[in-house]
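In C-alpha cells, the next block holds one chain alone, the form predicted on its own.
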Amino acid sequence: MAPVPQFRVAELFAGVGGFRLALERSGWGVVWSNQWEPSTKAQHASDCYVARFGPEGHVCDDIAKVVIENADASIPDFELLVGGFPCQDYSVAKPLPQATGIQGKKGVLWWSIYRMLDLKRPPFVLLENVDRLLKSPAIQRGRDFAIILSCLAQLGYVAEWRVVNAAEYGFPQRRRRVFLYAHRLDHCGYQWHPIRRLYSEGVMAKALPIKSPGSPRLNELLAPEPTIELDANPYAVSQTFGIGQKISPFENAGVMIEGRVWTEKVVAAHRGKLRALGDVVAKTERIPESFFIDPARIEAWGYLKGPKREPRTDKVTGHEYFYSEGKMACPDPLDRPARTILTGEGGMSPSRFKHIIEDPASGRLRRLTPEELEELNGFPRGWTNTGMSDTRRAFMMGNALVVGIVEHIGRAIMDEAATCLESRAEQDARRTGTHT
C-alpha cells in the first residue's frame, strides 16, 4: 500500500536502512534517501539499502552536494526528515555581512540537515547520534549540542530529546544514543508545558517511559524557569556556550521551546521483558569454525581484556607515565546485554572491545557472527549479507542503531502528527464556517 501522503519520509545518512526498517514499521513510507561514504569506493552501506528497498527514491552522493545543488528539483515533498550523523565539530563560521545564513567551519553534516529543513520545512524531524554530543567539545562543553538547538529554534522547531540505553527498555544491546525529536512550531501549535512534556505528554516520553517526578511537578499551570537560555544567533552560542565549564549543562532528557531549555536526569521506566545476549546466541545453529578463537591465541585476548597498569613514553614530548585500564568481562556474559556493537567488531584480530563468548553447544571461545550482530540490533538475520565480507558487515552493525528504540518513536511522531492533522482540520473548519 503506497504510504499516506501526510507520513512521507525522508531518510539521511540512511547506512543500511535501520530507520527506514523501524519506520516502515510503524506505519510511515520513505520517499527519498541518501546514503554516501566519502572514505571508500565502495559503497557498501547504499548497495544494501538498495537490496533491502530498491533503488526509487535513493540517492548514492555527498549530501551537501545534493542540498545545494539539487534540493528543490530532485527531492521530494516529505512531513519527515530523520537521519543518524557522526559527532562532530559543529562550529559556527562567523558570517559575512552580505551572508543571510550560517556556514559551519567542519559539522558539514549537520549543515546539510540545517540547508534541508531550511529548504524543504519539514513539520517533524528526529535525528539520532552518539550520548558524547550533549558533552563536547572538551574546551566548550555542551557547545555543540546548544548550537544544534539554537539552529532548530532559529528555523522555528521546537524540540525534545532523550539519551537511551536500548537494554534498559528490553533490548539485548546496551546500546545508548541521543534521539532529537522536533516539530515545527507553527504546525503544531504551542501547547508544550516543558515539565509535563519531558515526562508523560512528549513523543520521547510516549515512546520510552520513564519514571514520574511525582504529581504536583507534572500538575504545576506555570512551567518552571529554563534551566538554560540560548543565545538567538547560533555563532554566538558558538563562540561563547560551555566557555570555563567543566561538565555539559545538559542531562539525559530535556525540551527546548524557542531557546529556553529545560532538562532533567530522568530513569527509564520499562516493565517489559529484558533481553540477553545469550537469548540471541542460542538462536544460532551453525558456527564457521573460522569465528572460534585459535587456543595459540587466547592468551592475547586475556591480555587485551585484562587489567593493566604499564610505564609508556609519550613519543613526541618523551614524558613517562603510567598507561591504567581496568578489567574487561571475559567471556562476555550471556545473561546480560551485550555491550554496545563497535565498528571494528569484525575480523580475527584479538581485541579489548570486540565481544568474545563461552559457544553453548561447544564450550569453545568464539566471537559473534555477522547474524548474531544483526539481531542485536534489531535486524532480521542476514540483512547485510548482499556481497560484503563479514568484517564490512560487523562494521556496519557498529554504525547501526538498535531498530526497535525507532519503530517506538516512528509511532509516538505519527499520532503526534495525526493529531496535528486533526487540529489543523478543525481550524480550517471553523475558519471556513465563519466565513460563510
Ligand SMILES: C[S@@+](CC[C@H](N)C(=O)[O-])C[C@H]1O[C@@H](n2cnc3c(N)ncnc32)[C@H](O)[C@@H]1O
Given for the second form:
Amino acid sequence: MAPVPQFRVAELFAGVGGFRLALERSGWGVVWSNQWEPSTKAQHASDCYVARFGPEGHVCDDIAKVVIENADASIPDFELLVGGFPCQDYSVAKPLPQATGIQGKKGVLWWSIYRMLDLKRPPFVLLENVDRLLKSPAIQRGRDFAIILSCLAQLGYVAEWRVVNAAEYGFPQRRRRVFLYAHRLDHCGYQWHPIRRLYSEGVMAKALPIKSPGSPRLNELLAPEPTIELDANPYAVSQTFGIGQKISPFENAGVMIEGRVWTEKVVAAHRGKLRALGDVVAKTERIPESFFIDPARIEAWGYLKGPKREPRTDKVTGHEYFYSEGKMACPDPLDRPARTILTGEGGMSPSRFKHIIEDPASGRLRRLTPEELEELNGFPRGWTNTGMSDTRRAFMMGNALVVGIVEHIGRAIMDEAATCLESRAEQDARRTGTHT
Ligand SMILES: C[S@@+](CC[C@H](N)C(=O)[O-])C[C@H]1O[C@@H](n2cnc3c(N)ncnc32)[C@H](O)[C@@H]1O
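Cool, the form predicted on its own is there; where's the form predicted together with this ligand?
In what comes next, the whole complex appears, and the chain from above leads the way.
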C-alpha cells in the first residue's frame, strides 16, 4: 500500500496563533511553531500561544538563531510552512558562492524564511504581509517583492499572490493583506495556464473567488507574454529592479513560474453575506467603564480625528511646510466593516486611528473591547485573556490576521496538497517497489 500523505505545518512568527486556528479548522496539523518578540522581555504572544495550544513543538527564541542552530534537524519535517512577517528592507547584502546562496541584511526576517525553505524544502508555503510589500521601497518600486519571488524561483517554487480585503469576503474588518502561496515545482508541477490559474484554477482563486475579466479579455490573455521576467539571480534583482520607476509593476494578483511573472488587477466576487462592525458590537454584554470616553477628553479625540492644515517645521532640515490630513469618520459607523485594527488600538489616550463607536445600549462614546477586537479578526472572544493587559491584547490583534481568510486558503491548499502528495507517494512507492 502506498504511504498515506501527511499534512503537517510549521508556523513562523506565530504571534497568538492566527494561522494555527485557521489551518486546524481546514484539516492541517501544526507540528512546530516559533514566536519571539524582540522588543520586550515578557513574551506575551508566545505565552498566549502556549496557553491555547500547549507547549509541544513550540520554540520561543529569535528565529534567526533558531534556523542556524537547528540545521541539526531538530525541527521536524512538515509539508506546509506558514508565517506573517513584517515589511522590511529585503535587499540582498551580497552574493555568496553558489553553494551558500545569498545573504540578506542582518535582522531582516525574510532571510530566516528563506533559510528555513532552503533547509527543509517543504512542498507548500503560505506567507502573509502588508500590501505595501508589493510597492516597497520608494526608491526601487516593487524591488522587495521581486526579491522574494526571485528567491522562491531559485529554490524551485512556483508562486501566486493576492491582495485580500477581508471585508469583501464577508468579514467585519477591512483588513487588507497580501497572501503569497508557493509550491515546489517538482512536487506539483504546473499543468495549468498562468492566467487561468490566476482567475479560476489557482489556490487563491478557489479560496477567494474573483470576477472573470469576460471572455474577450480572457481569450486575449490566453497566450500572453509575462508582464515581468525576473533575473534568475536575486542579487541582480536587488541591484536593478525598479530603478527609476514611479510605480510598482505588481498588481493585486499574480502568478510566478520560473521567474516569469503574470500580474493583473482583479476584483473580489463574493455572493455571501457581508458583515459590519455593528454585528460584532451587538454581541457585547458588559463594557468596563474604562472603555467609555472621558467627556473631558472628547475635544482632544475630536481634534485628532478632524481635518487639519497646519504649518510645521522639519526638525532636521528646518524646512517649513503645511501638514494636512482629512476628517476621519467619528464615531466609526456600525453599519460598515471596521477599519484595520492597528497595534496602537489599545489604551485610553486619544488617537486618530483607534476606533470610537457610539455604544448602542447607552448612546455613550466608547473604544472597542479586547473581545470585540478578537472577534473582528475571527478569534474566539477571550482568546488573548492569558495574563496580559488590555492594551497588549489590542496590540496582539493589530499584529494578527483574519482567521477566516486563512481558513479558506488552507482548504484550497489542502485540496491541491492531497492531489499532489498522493500522486507523489504513489510515484515514490512505484520507484521503491513498495506499491501493492
Ligand atoms: C505580524 S506578527 C504575526 C502574528 C500572527 N500571525 C498572529 O496571528 O498572531 C509577527 C510576529 O513575529 C514576531 N517576531 C518578530 N521578530 C521575530 C524574531 N526575530 N523571531 C521570532 N519571532 C519574531 C513578533 O513578535 C510578532 O508576533
